[in-house]
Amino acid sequence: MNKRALTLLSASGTALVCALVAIPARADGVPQLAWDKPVRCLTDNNGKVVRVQCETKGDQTECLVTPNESKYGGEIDRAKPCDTVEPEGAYERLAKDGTKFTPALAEAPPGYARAATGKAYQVKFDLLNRVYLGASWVPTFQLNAETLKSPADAFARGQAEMGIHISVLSHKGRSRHDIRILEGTATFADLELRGLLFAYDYQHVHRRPAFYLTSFFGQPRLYEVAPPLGWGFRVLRVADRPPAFKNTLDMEFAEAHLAWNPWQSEDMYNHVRIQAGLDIGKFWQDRQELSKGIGTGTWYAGFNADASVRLALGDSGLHYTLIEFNYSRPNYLEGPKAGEGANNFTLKASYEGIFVAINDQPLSFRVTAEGASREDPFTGQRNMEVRAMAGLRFSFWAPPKVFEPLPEFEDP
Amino acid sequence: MIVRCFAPNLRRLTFPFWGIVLVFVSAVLLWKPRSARADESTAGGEKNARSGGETTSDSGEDKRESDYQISEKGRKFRVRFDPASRVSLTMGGSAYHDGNGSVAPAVETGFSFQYRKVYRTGAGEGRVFWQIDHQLVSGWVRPFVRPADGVPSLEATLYRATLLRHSESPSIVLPVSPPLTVGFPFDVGLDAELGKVTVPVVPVTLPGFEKPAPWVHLGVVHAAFTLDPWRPGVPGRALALGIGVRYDVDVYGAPTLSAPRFVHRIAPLTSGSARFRYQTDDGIWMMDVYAEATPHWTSENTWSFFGAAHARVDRTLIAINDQPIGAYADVHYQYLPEGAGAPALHDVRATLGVAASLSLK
């Protein structure tokens, strides 16, 4: 299995090198038609249709001109339809009037740039909307009771990952809906599994009061209440064979929380979020028991809290950071430890940077540092894990990170 | 089984007769002639007209502009309520007498559905005012106090109606020739209660059994004529002195409720009651004090005595989106008579709680 991990990493490295040595298709210094200005389509002296945008400065009219077809034939990639198609002779009249024609590139939609070949390529990425696959190197250490163990294979640990992220910015609601589906990681060769079936989070920047409160002490008074609270929930999160407790399985069936964002950007892409909630699930001290059925294991319910910072550096979405702190206290509802609980902590910081895109599908480099402290309620033993991660992620269908300003007020 | 428990003497009682009379007279009092019904639209017009200029509100009528104020930011918000027309959920802390001379705490939660309808006819000296308060499926439960086979201690009433008629010039017309009108300085009314279940917190030990067993006090029907010498003529305010009939059944577990013993109790117009109700013009404060003494005949061929008293104060504290949230204090006492060999009990509780309500008007 270690060989397989190395193979995967070397393949990723090869792709990285190939991407870096590919011929750049940038068109630096060449003027370009504007996306937000009307485009006129005229027939030039050679009988070919050209796209034209004109501007008059004083007595001089200057027009940017670009062919209405790509270098390799066919329509220009991601160009707007012509706003006006003018009859033959229009181009000649412009020339006779002394108009200066300057060759240019066709316009490109927001989040895209235009290569000299006419090909539009994506330069901004919304990493909150994507399907991703990844592979990483995950050296992991653990502190059992008194000593920091460094197993012989601590540095020979790889990880494969996948997930689906959907994030919808609602202009009408001045809100954002974040959804994560089928997110999971699997390490090898020890096969630690982490998985999430579905998670939903809601945040908003409402300007209307959520409700009105009247007090009846003395003269009645009305107060507008606009709590800056979001909420969310999770369904089925699995942590199987964590390094510190290799024989355990934790299945959180459901979780719900309230959240407060002390700071969030106008598009809610970046935020500081603090949330607290309750969850219910089952814990198997011996994961082999699961083979006897889901009825085995110990039910728990408890409190959990998270604090996180989500930050995209720059407007393009090429650099993405996430810092998360989590505390959970499952209280066991049955069995010999009924009524008792365990305190678990996790701190995780990660950075992801897009360095190349293949056919507009970004490939990113990702590094993570993670520390976890877990308590075994049955033995009282507290174990620590420290892991680092460095790897690549290939993301699919990440749209351009483009922000259109929100309306002043959300819909009532 | 229930019929078999009646003693022969009881059959001679005039309860059915008086019950029929009571229902008949109530129907007469409630019935409105067609002319009165036609006048309702006029009365409504008058009501709306009054609401335009008056600053005081008779809570109990439909919403009016004067029930609202405008905030500094221009938002209209409600400042007057009808405390007898709402659906409420309550949650409180209760202290109760545990039957051994001690006081025990309990969590108490409740539900009530109340609706008040006010009818006005006439004007000036001829003004007549009807107030009808309905209460449906209301009660409270102490979910963690379970004296009876896992059934928690509770009190629930299927339906209760309180009717009150106020006339500006009350009189009785004697059907002689010529008809004679005699002054009658009372408002008249009717209190009726159907299907009240009480699971007392204290179990009883029946003769022949060693262990205490749970029991249930079932108020099948209680109806009383009421007279109000105070005559305030304002919704939510009354001093109603009543006399009426009552039929209760006590169900004792012998030793469990699946093998019960019944004691039937009938009060043939021997139930006396007094009820004082007061609410402020804005409906923010409300008080309800009630006392009842009921000598009655039992299926054990003896006279016995049932007594009850309660006092409750409600205060609306805040409103969220014009829906009131308030606090209440409730003191409740019942003297539950002996029966089936079990001794009499004093059922006492005091509750302090919070009520969240949905206004129906």
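Computed from a prediction, not measured in an experiment: that's the story for all the values here. Under this definition, the rigid core comprises the largest set of C-alpha atoms superposing within 1.5 Å between the forms. Numbering follows the first chain given and starts at 1. First, how it differs from the form predicted on its own.
- Fitting the two forms on the rigid core leaves the C-alpha of Y212 displaced by at least 2 angstroms between the two forms.
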Contents of the next structure:
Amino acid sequence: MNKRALTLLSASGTALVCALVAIPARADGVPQLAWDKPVRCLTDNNGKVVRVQCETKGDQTECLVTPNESKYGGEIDRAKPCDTVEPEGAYERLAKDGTKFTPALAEAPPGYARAATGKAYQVKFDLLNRVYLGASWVPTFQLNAETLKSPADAFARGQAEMGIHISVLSHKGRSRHDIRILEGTATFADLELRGLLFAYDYQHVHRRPAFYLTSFFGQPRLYEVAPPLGWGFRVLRVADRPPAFKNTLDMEFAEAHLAWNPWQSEDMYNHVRIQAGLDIGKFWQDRQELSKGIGTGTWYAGFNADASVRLALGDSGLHYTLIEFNYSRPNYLEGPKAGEGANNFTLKASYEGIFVAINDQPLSFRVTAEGASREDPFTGQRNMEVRAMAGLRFSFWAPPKVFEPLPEFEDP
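Show the same protein again, this time as the form predicted on its own rather than the form predicted together with the partner chain.
We keep it simple here and write out only the one chain, dropping partners and molecules.
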């Protein structure tokens, strides 16, 4: 190992040790102003503006008091505007009246904590709302396929990924709208591309009946029906080299589905979802044919079904799990296999955990296990693929995960 490499290794080790032994600016055990109570701003005996919340217990008035500026100067961040700004002398009058002042931390908005320096830092994250970039190691194993035979190739695969997730909770409609935009992965050492242009899913916890059913067997009876049904669609999903087939290309142009949520949390963040729908697209047995134009390939239309479980473990959003099962049967509309179809299955389980945040932008560790079975409609061959994935995701602009109870009924 040369001298330059040793120097770099030493510097990296020093930086890692410093990071591990750095003392965090926490303030455990120190009282804190409440976010949901009024804050008064006063000028103390030193001429400094302080933030005060007072409470009277019997004959004694107790006030929590904190500076209105951070340790490094400037107003503290993410604090509420003062409900009242009192004139000079108000602080002295409180002291003369026997008020007990207790040093405290400034209030922090939901999803944030306050450090001793006055800095607010995010402690909860909504991973359904973010822009993310990732990199991972993806060992891949195949059965009855001509690719990735050797262990060296199987363990030499890496992956880069990106995507945009948006999830909107509507209190008035007691519904959630999940949107995914520009999702994509590129896997190297035997190049494989997967991408999604746009996807939308709707779910709800409606209390008002969607329709009324009247029966006339004996006495007429009225039944109120409020099924937990949702719907969604996808636009342009691409699988270049689908699982276990090295040279093929599958391009789904559009898909629409209905969904049933047999269980979902009150805010619909966690759920069990079952959906079924139809899609249309094109399949290229040799992806090189696409260079001759989009008119090549074989059109298909078919049935697909999904079952998924989405869970955020705990109320902080630091741990996120997703289990998905997919079945699809594309039926080919032209060519030598017109009228025939193929049965394809995929099972995927993933876990993501946030372990550090840089300026409130979370860095997470992600692991995934995936198995796929895909049938070649032209040869009848069924190939299977198993892959694991371990890597990091860096997310941007993920807001705090804050539970807000829904109203009893949605707007009429």
